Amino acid sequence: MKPVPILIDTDPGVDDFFCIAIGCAFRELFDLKAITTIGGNNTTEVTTKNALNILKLLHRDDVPVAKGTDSFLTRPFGRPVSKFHGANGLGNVELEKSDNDPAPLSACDMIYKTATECNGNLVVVTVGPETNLALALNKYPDLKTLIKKIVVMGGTTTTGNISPYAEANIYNDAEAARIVFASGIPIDMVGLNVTRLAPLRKSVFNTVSPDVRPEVRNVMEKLIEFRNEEAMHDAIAISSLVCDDVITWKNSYTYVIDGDSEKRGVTVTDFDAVTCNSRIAVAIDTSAYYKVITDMINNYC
């Protein structure tokens, strides 16, 4: 089978440098043909030199970087968030520079061009506010029969982390997720009830080869560390990519809501719709997601 083709948009982001690692080190399953890069975690400018810099430390230059907004749709970004991904987005943690400047097409255009030349097998990944997403369904009407499916991290079936109803991704820019949700686009939604049962343990390192290069071996340690060992939610959504039996679905007709009231961000799972428009993670065997990391890991020997 060809690779499929994927593109990652992403805040990175110290979750997102798993979800970037994960989709860059399996290319046999894999075809990275972009990122596009929001605010969120830190602010568009800092989000997307993280994302070049990164690339370059994996070792993947070829992929190009495309710039995104530097607001939410309907709102200003909020302060950095550096209790969970540290002053520079990365916990702190210093990268080599990359020499790459972002591609000169914008995040909204960049996935309508890679859409249309993917010619309707494209994946979209998204692990950060789906700002970039909905504006390109807003500009390009088409889009929504060129992108084979959605795979959010984002949205819980059960509390939230931003409030006790919503989680941040959705919350901080319900707007787009709500137009995105309602595009008909496939939508895999992987979300907190599932993700905050995988933490990653700096133990995952026991047993994976010796010959992983110690560059990239000690930036994932000290992210790892960075985060207490917390779970990196955004990994847990592609690696369902990588195996589909890392993560229980569960059909259901999704939508999220918006505006100002108490409920923002909140995504409405319906298991019992006649017509579905997502699946629904809604248990992780813990097994299978560490195997998708070591393998990870051993694919930067």
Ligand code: BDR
Contents of the next structure:
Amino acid sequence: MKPVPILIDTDPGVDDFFCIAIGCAFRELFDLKAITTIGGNNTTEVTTKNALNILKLLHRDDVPVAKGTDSFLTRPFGRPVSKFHGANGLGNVELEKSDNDPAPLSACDMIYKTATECNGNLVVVTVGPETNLALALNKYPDLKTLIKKIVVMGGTTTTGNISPYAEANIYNDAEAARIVFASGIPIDMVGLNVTRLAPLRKSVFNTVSPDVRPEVRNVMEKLIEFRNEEAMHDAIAISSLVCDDVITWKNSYTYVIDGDSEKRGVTVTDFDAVTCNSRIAVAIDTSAYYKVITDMINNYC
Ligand code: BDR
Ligand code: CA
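Can I have the other form now, the form predicted in complex with this ligand, not the form predicted alone?
After this comes the whole thing, all chains and molecules, with the earlier chain placed first.
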């Protein structure tokens, strides 16, 4: 089987680091075409530098990084989420600086260019606010026919983390998420209702030889420590593409509530709908997910 062409849209981000690491590690499964960045966990300036530095650490400087916009569709960014991502967006872990610059085109244009070049086979993994995708869908009406699937880390079928009802990626740019969910592109939504059930502990590396890329493992262990061994949400979204056992899905017609009400950012799931636009993650096999993590680090041998 040929590797699946993927593009990761991200705001690195401690858990985004693990998502990118998985996207880079499974070369037989993924052809990582590009990374596009957005603010959220920090400014787009910082998340873009982080993406470039992460790729350097992973020896994947060949992957282009395109910088996203400097605000959400209708709102300015909030302050950096230092409590969960450190002042530098990466748990205050300092990575060696990349010499690469961002690509000379915007994230929105990179999404369209990549989708066009992949002839309808591109899978987009979006693990930050969905501003870039919404801008691209607005600018290029044929884009919805060019993306095979969007895997979303975002939303929840239970409780939120930024409001009682909403998850942060969706809430932060609910207007964008509404556009993406209404696009007609098939969506796999991996939300807090499952990601919270799979904390990532340092002990996951117990079975991995200490000789395996210690500089990568060392950073991962520091990031896990910074997050007090809580869940790395974004890693779980991309893990669903590595192994079918990780997530159990349920078909749904799903839409996003935008605007200023207390329900802002809610992902409304209708599991009885006749026409569905999405698969919603409803259960997680944690052993299968932890195996993805150990296979990932072993692939860096
Ligand atoms: C999501 O919000 C961000 O802070 C994380 O990187 C993740 O994508 C979890 O709600
Ligand atoms: Ca993220």
